[in-house]
Amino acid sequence: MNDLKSYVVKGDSKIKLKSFATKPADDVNKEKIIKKTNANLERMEAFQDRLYSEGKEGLVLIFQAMDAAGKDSTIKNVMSGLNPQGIDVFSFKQPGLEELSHDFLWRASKNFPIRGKMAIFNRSYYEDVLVVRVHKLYENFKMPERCKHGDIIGKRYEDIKNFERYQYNNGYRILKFFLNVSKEEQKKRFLERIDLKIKNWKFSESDVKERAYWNEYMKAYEDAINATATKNSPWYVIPADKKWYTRYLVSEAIVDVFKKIAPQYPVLPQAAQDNLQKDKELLLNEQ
């Protein structure tokens, strides 16, 4: 777990995005790491039957990133052995109508899984302090003019908080994942997205425009998640540079969590289990 607590951020104090590595040291051995997180998804499944026959508490996976950072990715990987009956994913995209007309949490909090189950969020309510924030995008809201003035960054980060510990309260740990790639790596992604025709279609006109905003993302990035990360909702800020290692970290982080939840399948009152004795004897004299 050394490698992970390297990542993680509680609140405890603030932190510069800029100290955090995106690729892994160079004496990482990617064999090893690959070998580990193999054995990090066998794990995760066993947990994941636990979970949802207990049914007693809620996992959700936040990914936030900048375009060509990896999270689709790295979603398709870390949950590829687990049971497609106990996860929900979710990909925020930009809100419609409906959504618009309600508070911005609104469209997570219905989406949050039953206790028992896991969801991931692609993209999330986060949105609304990144995009929204860059883009000054609450100048134009169909609000009341008084929900438009002052610090509104900075109330969403006190309901944003309030809602995560709402929602421990209430059975669900939320586990939130910025996977940081750097901007070098970003040019090649976009490059190869253009350069190779069965990429094509992952890149648009907006992923360069929004490039041109790097700084400024990064800057409400860095505050979102000094402003909203505790001991019971992390934020990890994940190295996206190497596909490989993000998909360690990451399932690393599941396991850890796993770990505290610590599941455990459901133990049959006494009666219930002489009645199942009971039909076992049934069935074993069936004719």
Second form
Amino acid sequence: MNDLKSYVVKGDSKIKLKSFATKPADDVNKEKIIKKTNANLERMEAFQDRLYSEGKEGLVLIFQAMDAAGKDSTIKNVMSGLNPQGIDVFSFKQPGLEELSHDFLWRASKNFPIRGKMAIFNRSYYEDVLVVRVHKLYENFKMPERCKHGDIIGKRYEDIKNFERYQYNNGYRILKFFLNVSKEEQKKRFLERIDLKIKNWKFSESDVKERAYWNEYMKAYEDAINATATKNSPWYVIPADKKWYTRYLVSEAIVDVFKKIAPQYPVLPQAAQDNLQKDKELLLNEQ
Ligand code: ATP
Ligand code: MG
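What would the structure be for the form predicted in complex with adenosine-5'-triphosphate (ATP), rather than the form predicted alone?
And the full complex, kicking off with our chain again.
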């Protein structure tokens, strides 16, 4: 099945991550898929130009995944179809002191693009309900007790949902991609990073430590997806064991949202069009 519809989650019913494929079906033709991806990348560039010229709607693409699921290479592929002047990429690393001293949505909010532009978030505020939940990092937060007790993660789901609705009401669309890699494929990629000298830099000791929490992470992802998927800010659970297939589905989702936005080049008011004609005459009559 290479239909994007099988991978989108809009919150109408609860999903189980286990029931989502991590690889394409055997009959999916790689060559054809790559061709379709390239066609999508071309369409994206045309859409982006109109999005920018119109300046009405902003688009934020969030990428979340376990290590080595292919966030970086998927982002690189998406970017290859876009004008870098209309899009920014932000990587959300471990928060520093300034970030930790603010509310958890502050750093994301600060990096939202102006309308007309796009942003890619490599990780995001979802880390605040994923790694923070798995390792109970909230226990050490410098916050009043009332903020740390009770269902802190449950409250954050609500905050995220409200934040995303707020952004939607302000002219933004947010798409959330979970690159769904299998545990076996992650192991293969880690081993390659260790064995191949030019890939050593991509490997960090903490990667294997986090892998030990695989089941806890899957539960955290499943709960976060179920709690925050909505019609206007859907999640896409994308098979990530084959990079060519991941890229294709991500490009499909982006083309899809562009079709919904349907950006148009602005049409100038009559007075401005008349001025253009005057300028044209000036240019043509230049000595
Ligand atoms: P790669 O490993 O492919 O270079 P990466 O996204 O894993 O990319 P790293 O620098 O390895 O980048 O990891 C960033 C780390 O920061 C991740 O382990 C992530 O869980 C952590 N992180 C991000 N946001 C938060 C947060 N709000 N609280 C705690 N940890 C966070
Ligand atoms: Mg990492």
